[in-house]
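Take a look at this one chain, the form predicted on its own, written out in structure tokens.
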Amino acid sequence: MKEVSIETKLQVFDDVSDLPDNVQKLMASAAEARDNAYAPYSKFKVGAAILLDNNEIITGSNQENASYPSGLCAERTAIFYAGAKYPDAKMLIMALTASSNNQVTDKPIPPCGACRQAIAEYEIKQDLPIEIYFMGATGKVVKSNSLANLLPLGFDRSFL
């Protein structure tokens, strides 16, 4: 037997105001998208904004459904729309923010597993890492230079 260690490096910013100007703008777009979320069941609203290499900003918010599996997370709403509308554009930066009507969300909230897998697909497709910034409604912001930091040992087309 051999033991293997996997290390992840992330950057943590104390506040949105500590982010580069372009990321502050992107996070503001994510917050606006979050405010448009349809979350009558969970009361948990998420917004995503993606900066493409053509300078377009694509946003998405979570969209719930009484039949829970039929809803869609903000990250996948945005990434699938970007892939459909601009199939040749590269996704450079993704900003995520989440809030809850039930509790204060002041800790960074990362993408769920399904969203990580979807983001990984596009990162592999474009052969370029996607910087991901995530936060709650307020507080610290975490930056990952690549989805691979959030999903080590990911599943991709090389296994098929």
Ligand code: THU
Contents of the next structure:
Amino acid sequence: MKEVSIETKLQVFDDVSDLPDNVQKLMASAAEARDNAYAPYSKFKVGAAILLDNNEIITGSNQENASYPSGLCAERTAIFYAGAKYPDAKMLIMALTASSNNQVTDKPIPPCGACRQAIAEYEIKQDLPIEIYFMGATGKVVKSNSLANLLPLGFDRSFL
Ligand code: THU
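Given the form predicted on its own, corresponding form predicted in complex with ligand THU:
Below is the entire complex, every chain and molecule, led by the chain shown above.
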């Protein structure tokens, strides 16, 4: 038996105003998208914005359903739309923000496991890391240089 350890490096910014200008702009697009979330059940609104290498910004928000599992997270709404509309564009940066009617979201809120898996697929497809920035509605922002940092031991096409 041998033990293996996996290390993840993340960067933490104290406030959105500390981000590079283009990322602040992307986070503002994510916050705008968040306001369009359809979240009557959870009252938890998430916004995602993706900067493409053709300079387009694609946004998405969570879309819920009375049949709960039929809804979709903001990240996948955005990334599937980006993939559908610009299949040849590369995704450079994704910004995420979430707010709740039930509590103050002042801590960074990371993407769920299913969204990490979906984002990983595109990172592998385009052979270029996607930078992920995530936050609550206010407060610190966490940056991961690549989705792979957020999904150690991921399942990918190499196993098929
Ligand atoms: N949600 C997202 O949009 N992204 C995530 O990464 C986590 C969860 C949504 C799904 C659901 O509409 C609500 O937040 C509560 O789980």
